[in-house]
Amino acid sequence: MSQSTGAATAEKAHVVIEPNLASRPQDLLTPEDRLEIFRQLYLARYFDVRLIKEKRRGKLRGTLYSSHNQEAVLVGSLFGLKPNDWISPIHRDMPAFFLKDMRGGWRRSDRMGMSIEEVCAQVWGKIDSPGRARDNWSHIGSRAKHIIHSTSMLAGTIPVAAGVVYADRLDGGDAVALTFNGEGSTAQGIFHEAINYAAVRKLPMVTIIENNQWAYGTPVHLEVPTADVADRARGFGIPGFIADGQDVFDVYDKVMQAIEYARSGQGPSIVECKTFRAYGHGDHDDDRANKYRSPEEVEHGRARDPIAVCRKRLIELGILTGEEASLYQAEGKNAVEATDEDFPKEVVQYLNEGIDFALASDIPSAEEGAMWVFKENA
């Protein structure tokens, strides 16, 4: 895919990291860390799926707002990173939250990311939670765990996350801030403010944006006036790369290019992943989103599913041979036609271990609900 450049400081980045030489981050994986990733994209996809079919079959209340069709951003973004970089996600990245660090081991009780456990429990609005029952979905985060608390106000974290690393880089460390952001944000002026920042200090920081076409139901050629969302990167001297987001291997590559480059001191760059949003801005938006959004539209921008791409080239590695390769036909289906025969067995079991903790779990008592309004004394 191509790379946006800016200034001398992104021409430089596109010298030292341009996308077509013969090495790419991507070449480095080996075939189990590749079998990782396509178990990962699984695990996002039927979280999704899940929790939907319980809504529906009313055992969850709240709003959801889906990740799928667009589970290569989240995975290929997080596989590359070190247990101590930061993250901060956003609504549509419920999966990254237990999906950060886990290329180590799913169930490790030392792992920089949240369990599984807990992330059910926040969706069912328990007091094992994060939140402790005070959201049912992504306003969590973990100081411990370095996950910067997901906001309401996409792009008010990215000054949080300049902070972060700015004082991670006084105290000697070497994190890296990953950011998740929409499209739409990009025309918010703190969007603007807090990258020109994290550029003048050359902070370790990458601003990864899920361009779905659709900021809740305004289109993309109403939010952005470039032609490509990575073009913003031009104005403020830094790298802006475009990845094919239904390509969890570009993905990766193109995430992984600029967090060595923000780790080398160089400073912060943005990621554009081109991806589409399968169903509505959130559940209470999908009848709304049939309207404003055609069947074609849609039915091109579920075309490539990011599970079957990866699939494909698993294959064309051999790494998937035989029956193997043709095993969980996830792809394609939404969550009323995916089954748990779809989903590799340890994603199912995965999941339920998360879920049946979620109900097994006590929701909070009454005298909870002052705390964490007012100051309490010490």
Contents of the next structure:
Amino acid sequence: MSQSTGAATAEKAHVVIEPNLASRPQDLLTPEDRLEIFRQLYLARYFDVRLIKEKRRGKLRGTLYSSHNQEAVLVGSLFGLKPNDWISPIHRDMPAFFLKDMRGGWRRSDRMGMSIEEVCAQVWGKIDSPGRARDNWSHIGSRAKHIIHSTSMLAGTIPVAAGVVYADRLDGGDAVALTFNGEGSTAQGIFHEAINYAAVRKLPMVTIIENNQWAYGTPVHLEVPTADVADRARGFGIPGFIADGQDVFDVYDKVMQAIEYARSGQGPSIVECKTFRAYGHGDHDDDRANKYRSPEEVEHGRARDPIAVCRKRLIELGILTGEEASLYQAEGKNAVEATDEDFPKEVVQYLNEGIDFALASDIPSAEEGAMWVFKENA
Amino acid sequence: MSAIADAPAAIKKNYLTALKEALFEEMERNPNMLCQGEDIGILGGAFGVTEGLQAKYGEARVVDMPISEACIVGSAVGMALNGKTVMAEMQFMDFISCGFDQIVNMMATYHYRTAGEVNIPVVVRGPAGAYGGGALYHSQMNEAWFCNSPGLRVVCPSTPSDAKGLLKAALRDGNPCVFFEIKELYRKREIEEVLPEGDYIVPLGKAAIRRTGTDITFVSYGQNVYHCLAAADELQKHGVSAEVIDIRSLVPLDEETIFTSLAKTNRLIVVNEAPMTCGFAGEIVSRVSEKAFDLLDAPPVRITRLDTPVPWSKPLELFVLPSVEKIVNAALKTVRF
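Now that the form predicted alone has been shown, please provide the structure of the form predicted in complex with the partner chain.
To see the whole picture, the full complex is given below, headed by that same chain.
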């Protein structure tokens, strides 16, 4: 008797993979929303393409962790957030810094996301970076914009996100924290400690697992024993959603369900977005990745470009028609093949403005290396 | 009746009560403060430091956490990121290793990484130290790990009034702090004292001279301060006058008080119960050697735990730890150098 009750509870906790079509959150998106999502996919892709080019020209320091082919996970999960919600992106999520709270206009001055200028200043290691170039690439954040600063220990940001929303709830807020991780970091102890704690306390936290099949050089089946990473949720008695990480609208659907579940006080959940890492772990790993992954696997993993999947859907819905439907063809192209003509003009212009700003910004003075170890008290 | 006649007689209090008073006073003073740790609420803490705290301030502000040291620290950092001050208890400081990454990589570096945008007022505190038969995992003094991680205050009080004043100071400092309490002192009758009245604060980075002397300087902290004081008594019989400095806070360190003493005594012994290699005793000797070499008339000496774990059996435990006898012998040798 008790056994069957337990099984029923587990079944209930594991939210169905296919939501009821009649109540899909995406059905409430306007055509303008969908076009904006499409533009944001292009923006995330262009950011990646452009940085790869700049890096190859020797213009950038550090390691570039490409988000190519994973843009739908970022755009789809961020699009439905409220401005006050918190996020904690990790290394492969650079576009998240400027995609946050972008829905109401890219240039809004009160946006609760970073400007492209701030993000580019960080990538170029300039003083106008939010972290004044003290840590590299994705290791930035903003308390003011509700973006949690990550470290290289990946799942290490999950307890921080849990603490942030604990405090927010204590103050009567209704913010949700959206944390990002790869499938590999679900093997870290802190992943389990933090989600266990969030589940015990029913904290409004959604953990996105970008399952891109490879954690650096280790395939998913050597990181996770279950068929789906979302099955991790069962042990915590929380929902584990699975999204098609190539379909931005499916990601949006699943994440919005998770967010509403969290915001309404029911607690945390996991959303596994199944996707595929286009290149190496970082750009330093591109050559070796071509050896430890077969061309067939890579071709298969990249066969459904998120931009193409989105375009197809917009055409089906009659939102993209005629000539408009075939404008800009960035999908399927590697960074070296893609040109500015493959992207919407506003996307190219937006990033150019960010890069121009970064190039004009100064590098920090050497003495700053010894500053801000402690908050100095009077 | 006069107010004076109404005042209760001054009551001596122990080290643990002093810590408890600090927590109650800071929770009262700062509505944005929380406490969290294992067994701190319903039970009131393994040693009782947080007894009564949850009853007064509620479950939301005095939080019983799962056995997850990394999450205890990490979530405290998140709360601090969102405007809170947090006391995070380690049930034993030995267990702090389970939360190490969150302390040294997440908490300690936050202010630095963000160029000052974020400061993290989190005090990770808990019972530490040997001499009680606690064996390998209930005896450690692992303060050196955190002194070697820039961005952390590291504090270790030896008296009840310091326990109270330093904990209050640490909770208001605005920087993350690792706060080592000496569990053997928690209820030690001999060190009970009348606590200073009012909002009593002991500033971080100020050493205390526990005994003045002219022939040799003992620098110590925690319960080894009492070993030094006993050794000083013993040395008096040999005509040797020892000065005892209790540094109280390791980071920041009050070098001035040490140098001033050495200008008078010209001889240095540093005593602590952590292992010797890369321990804080070595750091003090290094700073004296670099900055005050001319003040030394004899080689500086470290008396520390041997480079071993802390064993359980009493003779074994005492063998590896600093003792009054070891200090006296080293002092006699040093003054005759």
